[in-house]
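Next comes just one chain, in structure tokens: the form predicted alone.
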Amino acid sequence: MAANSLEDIFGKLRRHPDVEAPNLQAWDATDKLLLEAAAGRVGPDSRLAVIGDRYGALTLGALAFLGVQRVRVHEDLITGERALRNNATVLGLAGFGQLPLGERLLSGAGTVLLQLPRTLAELEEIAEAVALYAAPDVVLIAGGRVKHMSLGMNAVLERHFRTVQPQLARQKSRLIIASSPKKAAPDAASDTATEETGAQSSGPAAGHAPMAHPAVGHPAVEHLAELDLDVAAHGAVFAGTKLDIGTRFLLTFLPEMPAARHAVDLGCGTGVLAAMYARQNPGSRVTATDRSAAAVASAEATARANGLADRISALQDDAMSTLPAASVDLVLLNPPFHLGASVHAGAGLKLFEAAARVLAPGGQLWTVFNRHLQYLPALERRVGPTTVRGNNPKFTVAVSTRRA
């Protein structure tokens, strides 16, 4: 075991390029609990996989605290991928490969550390992948904050593992240890040649083009009769195959939206806004973009399911960072008001600033947001003149026009 203490490692971690604030940190007690549980199981040559490492606490802790020489890691959010690389540079650590959820990540893994996801659907995809591809004697050590855990998580894991053992809670976190997968992976050759050493092949400023989603199997697909639209969703995507009520309200204003040369569905989720806009405006080029790999793959699948694949391009990116300035005529946005488990306005404000950068003069940002959020002054300051187009008991729809 390396000499570094977890406190030394965690104290240097940052969330950047994700939103940073005094009440937001780059690690939690679950990260510490997971690493301490793994300490007696892994050594320098262990085949360790990490899933859901938000800003690198688990991966870098395994390298510096546990002394593991190589770690394979999957993060759904591109902000998490970039934060891990940034933090690794600060700590002077290498030896990790960032990979999709699937065989390359999990082949032969003897231990898997998992920050439990918020949805059972995402946990189902992860548990299926671990059981299918990891070593027959794999031990999955999953952890989360007690307030976000449910008995349903045990049930999901029991579908894929013969032994599931919930542990006693510590520091408001709890572990679940699962072993004896019900469908063990076949022996596979080492994939270390495909891993990067502390970095991905894409640079820190690069977005990811459409990619095969890392999850096992295919997304769930449901036909929404009210829109006459097939919606595809992987487990990590907000609202799944259902229609989010904010998106529903924004869509009522679709006939008023201009026909743009280039329109962007920012924070696209399953791509419902992109698909509906593209259907109504056949001459427009539409980009569906999100920081989540699962969302981008879902939006791509939604476009394909509705015959719109040639009209909609999907891009994993952080707040449109790879789109040129003043290159877009229209942005559609249903911004999140949570950052992980925290209610925080920073996510929306970051996206407003991004829209201001990519919109051409005179371009429009159409936003739907909860009525209690004081976003109108921020939209005026960051984008330009803003008018309210509609209200219902829960939501406001506003249009902001980019200043010349």
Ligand SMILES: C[S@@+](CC[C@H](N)C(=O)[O-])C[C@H]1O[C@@H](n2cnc3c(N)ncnc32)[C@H](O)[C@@H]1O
The other form holds:
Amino acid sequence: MAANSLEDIFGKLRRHPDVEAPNLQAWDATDKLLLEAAAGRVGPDSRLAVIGDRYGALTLGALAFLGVQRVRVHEDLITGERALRNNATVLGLAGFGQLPLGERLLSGAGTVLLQLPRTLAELEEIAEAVALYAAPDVVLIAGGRVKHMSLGMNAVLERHFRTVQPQLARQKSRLIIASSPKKAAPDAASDTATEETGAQSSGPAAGHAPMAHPAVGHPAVEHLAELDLDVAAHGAVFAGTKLDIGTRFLLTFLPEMPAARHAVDLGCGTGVLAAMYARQNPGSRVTATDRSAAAVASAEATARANGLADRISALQDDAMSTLPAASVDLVLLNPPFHLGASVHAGAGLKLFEAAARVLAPGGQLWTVFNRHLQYLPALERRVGPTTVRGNNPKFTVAVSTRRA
Ligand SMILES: C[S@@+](CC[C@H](N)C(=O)[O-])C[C@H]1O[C@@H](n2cnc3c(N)ncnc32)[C@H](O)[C@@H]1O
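Write the structure block of the form predicted in complex with the named molecule for the protein whose form predicted alone appears above.
Starting with the chain above, the whole complex follows.
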């Protein structure tokens, strides 16, 4: 291995296939702080698990500098899983297994490193899994950027651990160390982890929709009266069990959308668009796809809860990379506005390009976006002729027709 310091490793990390730009980094000061905190605690035989690694900084840093021989790692985003594998190859590092959040990731783990998630609901699901499955003497070292942390995080951790100790902030990051898990009785439902494969394993195959999370009380399911729809949401999913206001506006155009042989809910989150479209169009096959394992598991559960599982298939993938070109007649999209903690248009543009690739000539992309975003020229250029179908005070709905 060519690297001889953490900085060497971090300097070689790339985010690819996630969006790359000069202001978007593949690691942050929290990764460094977490690894330094773990340094005194782990050795070659330690059972180390990593959760929330963004692009491999924690996993590869642990393999190179903590002396551990094996790391089990869970990342919710398939882009992160792929980036970790790419970065491992470039750095010549092996010895990790990529697993869904659950028993096989955590059983017997003595140390867990966690990049704190953005929402308390996601933290709840993670903390619960660690408390339930890790060793009784596990130490959970959680870290985040101070500006994204809240006291609510301590409260969530205190529900699952007897000892929770926030540390002093360093370089705008802070650690919280939790130990003495409160073990809850496991639910009868089991963790349906995918196979761990070999020394430098590949993650769940693209095209798979892993049930990413332990089944204890997750996903949450709520009835949305305004749509007469049951919505299922794991902690990490956009909007939780609520209806996003952009999605609500896009749904008012449902009666105008064509009946497709194959429609895609791109960036499906909980799968509200897929479910509503499938219900309205009984002759259509619908793919609900997202890069987040939690989203895909939620969309699958939403389809099941509404008796639509036979017509909606869920797919974890990055921007439909595994769907053939020109294979789809309709794409529904409420594009992401954020990439992790940063606001970046690149995430939406990447999905417009993906829609252009998978749509058959004459196929349509229906998208909703904030009125202030200058997306119309981008849609016109990337997909084809684009018309505005409606505006409300906040949002625009546009239809782009794939040019032949
Ligand atoms: C604004 S949310 C919309 C969620 C859902 N369709 C709804 O309306 O509630 C955007 C979604 O796009 C997903 N996403 C972002 N980048 C993606 C990518 N490269 N490939 C697939 N999904 C992506 C996010 O995980 C998120 O679930």
